[in-house]
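First comes one chain, alone, set out as structure tokens in the form predicted on its own.
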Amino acid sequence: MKIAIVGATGLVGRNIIKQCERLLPNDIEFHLFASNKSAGKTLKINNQDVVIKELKSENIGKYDMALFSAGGVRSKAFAENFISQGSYVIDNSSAFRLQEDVPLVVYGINQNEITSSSKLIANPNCTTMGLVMALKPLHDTFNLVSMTPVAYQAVSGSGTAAVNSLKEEESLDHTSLADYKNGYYPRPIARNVIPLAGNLLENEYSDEEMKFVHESRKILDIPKLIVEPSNARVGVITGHGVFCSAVFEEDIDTERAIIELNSFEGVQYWAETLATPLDAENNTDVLVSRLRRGLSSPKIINFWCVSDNLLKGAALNAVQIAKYLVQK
């Protein structure tokens, strides 16, 4: 079997070569694929150097599937060309994800959605996954209809360039950060929250915040699921983290939904411990904590939820899909 990794050189690629070491056959064939600024350079995978090719049209050859983590530009220019020559792709970016024939997958919720005729699948927003995770047993034991998340989110997920500024501005004084403008976001996030994360858009909506409302719909297949999300960029380098106050029809009984949480694959709940992206880091699993009953409803459940965004929220996730496509 023959697998690409598109991307290999970033935050995700990286991730995405560690989990293919752990999930995977270790007798899989890799071909991995950057930016010419990384062609001809080596990275390892099982203990192999393999020779990084630049992406571009006459490089591409025939593989079993395409781990795509290139951004939605390259996903769009080169997905095809991988499909054309019978590959799966599974793209990490949002340039499919709401298209209505291309599946949009969080494995342990929906991966039976894919079919054979399912050559090019999603990977949802990586906020998104770690909440999707946390809800989806609830909604199989109380049924959904109205959410308020409110995220928290890594730098991280802005990619290398974002950490780097973290990673400086957490050297300055007071006065100098105060005083920043070479960061990587339009203020400083180093002991900071900035009160957006993403692109606004012209409802006033951050185009990250909207990847809630859309992708929450299509992954638990709720499609008039109520959704009013914010989001804010956080001074943290790993680890999205979600407050979410959720409304459900059926009157909510803690004790179940605690069990029903614990009892859900790749998640965990805490109840002695509050969980932070510290925690997270390097989890495989979405920690939930602060699980209580709501003070106006007894069908509403209010939650915290964090989760690693280079891992569940991208990596892990995207691997977890093709080893269920090895294993069919």
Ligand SMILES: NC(=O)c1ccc[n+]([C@@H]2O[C@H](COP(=O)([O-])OP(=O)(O)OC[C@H]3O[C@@H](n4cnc5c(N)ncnc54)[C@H](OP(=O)(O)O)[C@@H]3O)[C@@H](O)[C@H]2O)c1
The other form holds:
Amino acid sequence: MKIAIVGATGLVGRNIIKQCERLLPNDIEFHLFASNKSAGKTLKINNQDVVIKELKSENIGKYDMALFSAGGVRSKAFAENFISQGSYVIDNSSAFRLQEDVPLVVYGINQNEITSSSKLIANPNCTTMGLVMALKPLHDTFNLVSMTPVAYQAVSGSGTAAVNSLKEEESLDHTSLADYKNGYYPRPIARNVIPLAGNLLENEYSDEEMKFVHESRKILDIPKLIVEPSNARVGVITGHGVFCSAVFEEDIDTERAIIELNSFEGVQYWAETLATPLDAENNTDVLVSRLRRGLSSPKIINFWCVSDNLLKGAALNAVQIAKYLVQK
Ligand SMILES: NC(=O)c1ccc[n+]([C@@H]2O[C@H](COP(=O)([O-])OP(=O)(O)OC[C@H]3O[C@@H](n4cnc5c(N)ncnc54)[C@H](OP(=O)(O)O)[C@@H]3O)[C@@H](O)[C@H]2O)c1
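Having seen the form predicted on its own, could you give me the form predicted together with this ligand?
Next comes the full complex, this chain leading.
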């Protein structure tokens, strides 16, 4: 079996390599792609040095699968090139997520939507992925109607350049930091919270906020789900947190809700310790804390969830899908 990893040198790509080593058979032949800047360098997989190739048509051959995390522009330009030579493509970008004929898959929730004709499979947005993992067992029990998620998105969600910017900003004193104009984001992110994650759209919501709306509806198969999202960027390296107020059809029994969360593979309810991004980093599970029944209605649950945006939010889910395809 041959697997291509496109964007292998990035934050997500490097985690894809680790998850492939952990979850897939060790006799797979890996092919790594990145930009011309990385071509010729090597990365280790299963203790073997693999040379990185530049992503261009003449370098693309026949593979069983290609895992893309090199940005939407590269996905749009090259996915078809892999598919036409027989490869499945599992794409981490937002390029194809809302396309009707493309399954948007969270492993553990809706992998059954992958059919024999699905050659292109989209991996959801990292913030949505963590939240829907917590919502799925609650929805199956109480029937979700609407939600107000407020996200605290970590810097590694924006890639290597953003993490480098945070590290540089962290070394500045307070005055220089407040005036700092050369960072990755429009305002300094070190020791700070920016009340906007992603790019503002015409409707005054950001593209990251609208991903909550459209992707949650598609993954949970609730086309009329009402979503009122607000996403902030916080000076945390890894681990996206979400406070969510969710309204259900049924009255909530909080003990039952916690049992359902703990019985769902990939989710843990933390009752004694408050789950934080530091706990979520390198953790393959989504962590939930502070679950309470609503103050104004017995049909509301308020809770906090946090997950590693590079693992379940990206690389882990992509490799779980790859493993599912290998075993299919
Ligand atoms: N970070 C997250 O939490 C997260 C979560 C879900 C999805 N995603 C998505 O995953 C993708 C990668 O994110 P990331 O965080 O890993 O970003 P990153 O750390 O900035 O890495 C970007 C990767 O894309 C490659 N690349 C850039 N330009 C290229 C080109 N012209 N041709 C070929 N390869 C090119 C880079 O190769 P070089 O090193 O050679 O430049 C690198 O491997 C994005 O689409 C992002 O939206 C990210």
